[in-house]
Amino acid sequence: MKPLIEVEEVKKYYKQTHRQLWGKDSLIKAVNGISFSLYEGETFGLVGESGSGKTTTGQLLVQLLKQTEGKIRFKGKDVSKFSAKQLKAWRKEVQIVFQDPYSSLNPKKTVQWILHEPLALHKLGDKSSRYKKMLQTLSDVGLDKSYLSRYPHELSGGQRQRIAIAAALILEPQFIVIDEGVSALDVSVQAQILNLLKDLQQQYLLTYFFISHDLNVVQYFCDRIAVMYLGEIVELGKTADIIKAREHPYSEALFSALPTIENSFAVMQIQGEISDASQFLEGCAFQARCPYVYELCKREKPVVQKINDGHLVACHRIQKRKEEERVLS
């Protein structure tokens, strides 16, 4: 199966400018060099901690940002070197839910005018057929004609993100990312909006990129997980292997703090934040934190390694390993 969306050696780097006079510039590396692919109808997960890079590369996806490096093609196509007209026209393909629906909606704009600007921008339909296409829409995401006068301020949370839905869904995009789309709301509430999402993607035969810190909502809601860490992909694969079998220590720490029977008391901890993405760290980013720290960790850059069909890692405790079982065997 050809992949929908093909990411490789993707990088997004800020310069910082420093206002002393004897200061340096420096650079902040917010995606730093990751490949992976998306396939046609799967939920793909982005894990990890605050500031490690998931939102940059979810607008990345999008070309909301443009890359410092790399490429990202959709069904083989290099979207930054689309003319203007050529992402005009792509955009219909592609769109992001955010996190907060009360600042990704217009305030000052009706619900009607929210679902028929995507429509009146891309000149599709008349003016019935886009009354319509409006009421379907509210209809596949549980709401009815009756909020088209609706401000958002007049919504409930899960409403909101219902039309904030309805607004990404209303061109019938094939793929949409979505970014933290329900951590802001009750748990009752995430419930019904991932189960909504589920729904749809069966119907409008969509593509999911599934941003998210709460990991307990990614391993029901996710066919694949990848785990960043500032910047990089250090662990990739099916969401199975990776909660029966996470091989990098940082995944190690993250799902070994999901409350289950069998964990509840072995947390792995690990000690003090994310780095500051502007430091250039030689060797392995994950050093400072990790329990399993070797030399050659804070020497060179891990390399990804194949522990199964689709189950990647970046750590050199892998290589390690696998030259003691050479060793023994």
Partner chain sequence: MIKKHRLPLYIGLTFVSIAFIMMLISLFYTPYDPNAIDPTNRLASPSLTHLFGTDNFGRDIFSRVMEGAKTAFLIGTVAASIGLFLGFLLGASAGYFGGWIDELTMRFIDAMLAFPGILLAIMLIAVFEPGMKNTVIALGIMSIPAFARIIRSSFIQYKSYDFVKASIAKGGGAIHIMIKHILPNAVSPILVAASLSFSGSILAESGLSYLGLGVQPPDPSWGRMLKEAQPYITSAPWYVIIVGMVITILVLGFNLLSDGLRDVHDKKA
Second form
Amino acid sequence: MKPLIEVEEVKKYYKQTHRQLWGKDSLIKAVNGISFSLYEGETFGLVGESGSGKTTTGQLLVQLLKQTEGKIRFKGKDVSKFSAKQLKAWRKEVQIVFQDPYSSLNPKKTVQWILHEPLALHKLGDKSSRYKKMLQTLSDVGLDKSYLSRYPHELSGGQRQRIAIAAALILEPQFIVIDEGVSALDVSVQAQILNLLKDLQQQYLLTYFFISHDLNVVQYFCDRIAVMYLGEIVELGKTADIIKAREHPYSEALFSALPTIENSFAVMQIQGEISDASQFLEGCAFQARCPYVYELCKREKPVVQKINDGHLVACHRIQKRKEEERVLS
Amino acid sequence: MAPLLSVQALDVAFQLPEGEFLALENISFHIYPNEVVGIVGESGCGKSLTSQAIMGILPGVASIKHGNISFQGCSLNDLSSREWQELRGNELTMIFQEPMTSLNPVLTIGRQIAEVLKKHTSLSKIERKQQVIKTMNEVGLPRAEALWKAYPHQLSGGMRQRVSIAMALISRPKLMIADEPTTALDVTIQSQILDLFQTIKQNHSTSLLFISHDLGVIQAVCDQVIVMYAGRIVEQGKVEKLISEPKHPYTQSLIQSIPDATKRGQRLYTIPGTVPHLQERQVGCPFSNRCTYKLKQCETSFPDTYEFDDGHTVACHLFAKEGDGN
Amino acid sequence: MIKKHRLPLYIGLTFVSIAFIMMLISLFYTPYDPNAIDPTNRLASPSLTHLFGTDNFGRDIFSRVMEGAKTAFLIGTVAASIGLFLGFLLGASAGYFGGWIDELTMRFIDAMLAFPGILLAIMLIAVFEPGMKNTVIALGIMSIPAFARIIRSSFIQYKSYDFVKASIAKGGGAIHIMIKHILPNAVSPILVAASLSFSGSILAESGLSYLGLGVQPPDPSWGRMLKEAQPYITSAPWYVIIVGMVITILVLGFNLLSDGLRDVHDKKA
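Following the display of the form predicted on its own, present the structure of the form predicted together with the partner chain.
Now the full complex is given, and it begins with the chain already shown.
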């Protein structure tokens, strides 16, 4: 199957001007060489802690940010080579939904204006067909036309998120980045929105890139999961495989730190916190917090290895473990 | 054993331009010494308001209409502001969600923690410093000497939350209230902080009231749990029991709607409708318009509280003795 | 019930509307011809026939104050509009695009701020010639920095909002986002700046006219009336006091109005 989106060695660096008078500018490596492919109709989950670069990745995918290096291809075409006109046309195909529906809807605009905006920007349809489209999209997200004249502050959090989803959906995109799209919602509302997203996916064959820090949601919702740490993807695989066996120590720590109602005690806990992306060390990004750290981890960056079909891990420990097993046998 | 804190039939009202509305109605619970009690519920259910009522820091538009809060046997209702100052930060302390805004950005960490001791004890400066460093080590702040001179913005979110815990712990309080203390933190950090609460529970004779929207977090630290909905307590009981055998329809649907790996491929259970606004609450059970088991009397009267073994209580007409309704 | 924090707003509105109504009436009616000289009735004290008394030529001060309100409002409006328009262009592009555009614009604004506004106006008027038109242009230019800075900071604030990013992702261009998304959100601070600039311009015009550099006869002006009243400060003190009070009330009115607007805005936010 041909992938819908291919991400190839994408990097995003920021220059940070130093606060102190005589300090030097430093480089923040928000995204440091990530590669993966997204297939049509799948839900790809990206998890990681704050500062891991997951939001940056999402914004790179819809080109709200331009990558410093690397390629992003949409149906085989390199999006960074698009002209302004091509880029605008492409924006119809890819959309983004943000975490906080309080800030992702303009407080001074009515729902009608918000839904009309994308149609007007792309000069789609005439007055009556636009109106019809708006009503249909509203009903797709479970709302009716009485919402058209309302302002965002008159809606509840869940309704706002439905409007944000409707505004993304109205252009009939193929691909939607959902950046913490359900994190700000209460559990019962979150369940409604997740069900809605599932329904819409089936109805319109959507591909989702689902960014979240909430592992419960990601495990439930996604087909594949990538774990990100300090700008790098450390593990990627089918959700079922990841739930069963995690190979990277960071993924292991992340998943076992999760307090669920089934299991409330951490199996493996790691110390410290994610470090500053500007203080970059040689070797593995996770070395400072890794309980298994080897000498090798401090010198060399681990390369991505294939565990089995579609399960990728970047960790020296896998090699080391194999060596140990060989010695033992 | 006498309860450390008891809240009895507490009503808290909001004074709004449209009139007076009860935001908390008939809230009653006890916290015993060395017990960890959790309050869980969705936004707007009144869980934070309950903690603010206990701390005597209700917002200006809210006031206690009825009921009594007593701490160590004395009523808190008519404490003078001087007595409140004696109590707060000393025997009764609080930890907030966002440590960045609850710490003073222009004071060093050491001074902020020591401030509590300066106010409530007669320790000398050196003794205070020793005490602060001891507490900092206890809450997992390494290199306390160096951190003493640091400012809040120089610390990470997890470290800042440890500082607020140290501030709440240093006076050896009888009761600590933690309002969503791990919500702003990453999972791995959250797990470290939850562990810290476990340690505190073992090493100190402090009771803890732990407020969270996350049942998983509540289960990790609490003994007892209280479920709130639209300003009412709908269910309370031992945490394992309540999660494994929820009785109230709201608690049941709340647990069913939490997504996790075991529910993959299935549709999530959703509660129809939305939480009624403060201004829209009517007589009867506030959950009745969303409840699948709704009975006739649910619309007209709020149910009594029914008790099961082990102190598990539920406020729902479904558990009335047979023949009562229909 | 009047909310306490709205009090300055209401007082300011009252002061400004009194002056505004006076100005409107003066377009059709004044009790006397403001320029009619009556040598027999010079420097008459306030009475029922001459509400504010008469000046050194026997002209009715009340009628002249009404006429002066016209000039004050005209100058305030036009100067604030010039400042708002140019300030918006500079501030919005600096705030939205950032980078070198921002640097360049803000250094230009800094240079303007470093130069005392009233000196700048005097210099402009000296180079061209005194009169209503040049006064207005000079005062308009003077008020650019205040507008530019306020608009810039609103644009910086709102450009990081998710609704702006969402609009970019839907294909919205820079102009669309600046006009349709950010501007409606920045209206309150702009209104505050506009009413401040209004009062500043009226005050500055009075100052310039007092120096003889502003509005020239026969156009009526409060500032010039103040200058004319000066020699009679002992013999006819009401003249100078009344004109001074009128200027103060309008300027104070606009300042209170802007304070009130800001409070209401802050409360909402």
